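Just one chain is shown here, as structure tokens, and it is the form predicted alone.
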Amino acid sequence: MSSSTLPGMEVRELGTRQGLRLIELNIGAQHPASGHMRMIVYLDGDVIVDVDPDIGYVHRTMEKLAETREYVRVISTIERMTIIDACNVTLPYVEAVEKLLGIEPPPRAKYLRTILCEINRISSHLYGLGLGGIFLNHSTMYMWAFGDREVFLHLANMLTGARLTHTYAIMGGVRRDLPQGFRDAFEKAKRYMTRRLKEYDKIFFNNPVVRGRLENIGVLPRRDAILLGASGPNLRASGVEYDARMTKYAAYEELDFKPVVGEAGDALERIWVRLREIEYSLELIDRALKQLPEGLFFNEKYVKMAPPAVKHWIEKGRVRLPGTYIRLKTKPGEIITRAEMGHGEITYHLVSDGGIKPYRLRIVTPSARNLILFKELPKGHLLMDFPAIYGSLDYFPPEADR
């Protein structure tokens, strides 16, 4: 058996099995290639015979250290999970202690939270198209899409005080209320990003050389997709109508969401869905903003509960947690919740002993059920096909380990 090394790889002859020369290749780990995560890819020849993703190397233990914070405490801990995308990982969270909690947050939080949210999704997206596009040596839409991704930090910022992990959806409600001059902002930055999602068509999603690496790469039939639990654009791009935000959480209800459907499964539909989501969440937060009800944004209850100079702080629209909200006590019981993530769907199992922190957290992220399909979609294509399927997958490696 003879063995040779490259730069981040290691290369294997595993001699000849059911009649094929197998050749086993180690890519990675490391940061700017596989991400946190390596991948041990089988070849016969060119031809890639299996796929055994090797995960793990960023496990965070958030479950166990959500037992060991209160629960107010544990928002800031589980969205290191996705920073990208800090209050689609965290809000279901939020909303399973306050059903626990007996408590509903106001009419105006729920429509500030679903604008947060679809900015997240925005910001997210174009992470993964950029590293997509890196993935194919498309530079510039790289450089073009994290560019792009930071007129929604701006505005995410403006939102909650923090460009990334921003602990916005808090149980009862949101930290900060709408300031001033945020739809000026928006508008101007759906102006924008209309007319660079148009370029983004010419440029990337329409150039004959990205197609040409991505169409019928990669396909995910309907069915597979269904059976194998995918998640998020990666199903939809298979022609599978779900989304979380169709359990009319948040907002969602009242601004009449639909999702964003493919149908041929392959990396470039899955491209597509990205592209079209991002359109549709510019339409979604300005019918949020135009829909927006008028009162307060965190719950009456704890308004009345908060000390005098913690009130003054909720008038002028920002909520300073008083020291008796950190320590609030849930009635004892189990809830599920879910949502939709930039990757897809999120579900917490949060189980309570009536204290004040959690007895279990369970969290399953869409990056871990995404995995199975690095080990299924790139048998039988060629080793150069590997980086098209990954950059399509929109895969989050910190998500899965959390």
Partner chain sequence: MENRSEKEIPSRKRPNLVKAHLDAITIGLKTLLTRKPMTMMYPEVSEEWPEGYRGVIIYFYDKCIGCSLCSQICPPRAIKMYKVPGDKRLRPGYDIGRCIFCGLCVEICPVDALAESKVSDKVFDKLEQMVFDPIDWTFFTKDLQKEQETRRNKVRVIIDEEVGLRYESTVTK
Second form
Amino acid sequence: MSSSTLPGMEVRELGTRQGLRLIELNIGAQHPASGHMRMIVYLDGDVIVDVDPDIGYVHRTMEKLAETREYVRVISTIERMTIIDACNVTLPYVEAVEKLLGIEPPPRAKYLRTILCEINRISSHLYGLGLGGIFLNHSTMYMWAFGDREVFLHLANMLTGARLTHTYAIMGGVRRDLPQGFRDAFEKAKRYMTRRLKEYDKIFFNNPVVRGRLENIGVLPRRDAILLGASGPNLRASGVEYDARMTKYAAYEELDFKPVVGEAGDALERIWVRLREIEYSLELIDRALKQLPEGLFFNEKYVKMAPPAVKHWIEKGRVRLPGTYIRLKTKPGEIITRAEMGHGEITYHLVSDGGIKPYRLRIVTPSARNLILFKELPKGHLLMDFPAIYGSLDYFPPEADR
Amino acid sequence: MENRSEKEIPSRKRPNLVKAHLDAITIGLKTLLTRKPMTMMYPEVSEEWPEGYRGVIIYFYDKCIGCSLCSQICPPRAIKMYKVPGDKRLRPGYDIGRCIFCGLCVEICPVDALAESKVSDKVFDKLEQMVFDPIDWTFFTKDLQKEQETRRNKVRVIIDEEVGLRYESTVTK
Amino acid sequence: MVLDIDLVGTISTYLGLPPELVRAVLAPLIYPGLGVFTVIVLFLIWAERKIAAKVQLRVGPYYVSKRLHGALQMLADGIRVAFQEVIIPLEAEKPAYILAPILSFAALTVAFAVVPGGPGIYGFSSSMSLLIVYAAISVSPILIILMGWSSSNKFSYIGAGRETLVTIAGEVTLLASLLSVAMMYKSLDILEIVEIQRQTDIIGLVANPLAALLFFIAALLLTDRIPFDLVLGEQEIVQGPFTEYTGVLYALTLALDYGKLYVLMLLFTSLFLGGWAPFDSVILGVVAVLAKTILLLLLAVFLRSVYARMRIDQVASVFWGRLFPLALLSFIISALVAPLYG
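Structure of the form predicted together with its partner chain, please, following the form predicted alone?
Full complex below, order starting with the chain above.
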């Protein structure tokens, strides 16, 4: 590798790369639009020849930490992978442990989980949409999406008592029953959001400047999407009808779930799928609230074991746990569970040796799977298209790094 | 997948160029002239959190039976058991700097000795001040309860159909 | 005319200098030059942030001077920047790195000398003043490219490349619209153009709206306003050619864009909105010019909250493929409406 010195500036010459002299541009880790990662972009003039995503800046050893903690304590740890999508990211883990324990959450708990999952999905999509906006320097979309996300954070706060780190689904059910006034608040939020989505269309989605930035950019054909293992809205935007919610976990079976599928597979289509999924999630919550079955929100077995002095709390809709809950002993075995997060499909592989802690917890997060798209999609596009592609992928570095 | 022409894909439908530009500018102007900020002016007013909000954990020494379940379930090990002079049992102490406000300790407590306050924005000068032994925690609880009641300029957040979030003062005039 | 004659006359007799010289110094330094420009740019950045905040459902600048809705925020920022250490990268070409922002701003002040700010308020009159303004403005891209080169940073370098493209695309359109206007009024003297408009009571915006529109869009491009802020391009190239600048030098690069915008909008007022029409007196004339200019400036900064950044090839194709042919069309319109102005 030789280097030639231009006056005032050094350009590394990479003669071996397709015989072109390239500029190696480090976007990140200190950059206004890189996130917690670094992308080494190889430029020929203004055209991207190759991208090397360099991840791991926010690696927090989630898998190893899970091995050192009791089952219930793992939940609030792994939640921190995707703090904006806390219920979706923990739900498959909880379901895996439940299956190993041989307990089943009551139907009401399943519905409540679904409701929080969809609220999380909306706020996660709004977060992604906002970032997608600011990556195009559309600051209004950024602020609008983040402002409207507050509405759904408030809904989640009403339901769980925390804005982001809910730790809502735990083994055996959920921690809180539906609070009073939630249906009414949601009804208002739904009407507000439906109206706002139309305004989003006007200022962002149908804005000719934004269209020009997104249309036919980063096209991911259907075949490539499958081969590269893309997941979530990025996969569905390419016309693949797959959504982990089709595997019918939680209450999705009874809600008659149908995925939102796009066709074109470009950046615009990915944003479109997210916008439509927000709409559909509102619809799903509405359905879930209507069909919400009566009954306990926590497994009867644990409710019976709860200490008598605090049982009155359970009638008020707050769970109280028995002392044995800390050291839950599972059957030895392995299990794989999956769920659809806002960013895509998350997979847990839980191995238990019959102890009180997971023997091994393997986590494959959607952002980790979508990372490969950074390498494939920008090739041949201009440097200016790179943020557009990044924004449309809704990549979340802490989640990919785990 | 059948080949459909570009125009049939729903995301490709677009209004004509001039209308789209005008739409964008109109909605911008409309928001500029009609909408009020969604911001809650935080340090000046603070949120009256909804029922069941999980804030700083408070502790009642009298109710505690010293079972140590809270310290066992605490995910970040913010609660640890301390030996208190003149007390046979171990009592929980609290490191607020480690606490993630998950509230699991409250749920495992068999006697309601722990509870969630509605305060989550406590400020400390030093790191050492954030660690409470059981006695300190009891006094801290009393301070916190007083603060919770006396804090002024609180607003309740209400979801509104028109403006998304509305802030209503808790002081009734 | 009272104020003008008094001020210039008094100073010239006091110092024993010819009034033309005093005038030529006062105009670029006070009004329409740097003094008023500083106030306007502080107001404009505040207004820009406040408008964007309003559209985005935020509050915007607030805590510095709460009663003025945070209007002094920019002053506070300015003071902070003034006392900030100027860091010069080791690899930078020092003379060029330091001189480029200063020179480009100095070149801009030449434009203040010929753009009129009211009846009888100008640095010096010339039969070529329109071309002088254009020349003063078109010096700065060269120096911006120099900044990008001397910073010795890849982002700056790419930014300088974009500046080249943007300048070529924008200035052709700008010059074409300027020339079509000159053709319409049959004059290159800004003062004369304003007088022609006042005499005939037809402002340029009515006579040739196409040229006005092209002028406005090209001005947005040349001054890096959204949707044409390619040169700054925060999400790709951090701050473009200005990435490495800190402190006062950074403030100068920031003020450069606003300065160009201010000059171009003053020019727009004179060319298309009849300058100080319909007033004759100095004070009212100045108020009219400033009011029109500020209105245009606010319109330019409002677009920030509606649009995203346009892609570089689309900017090029819009300017060369759509606007440049339209500029040629505006020549035809000028030829048709020229009889209006005699």
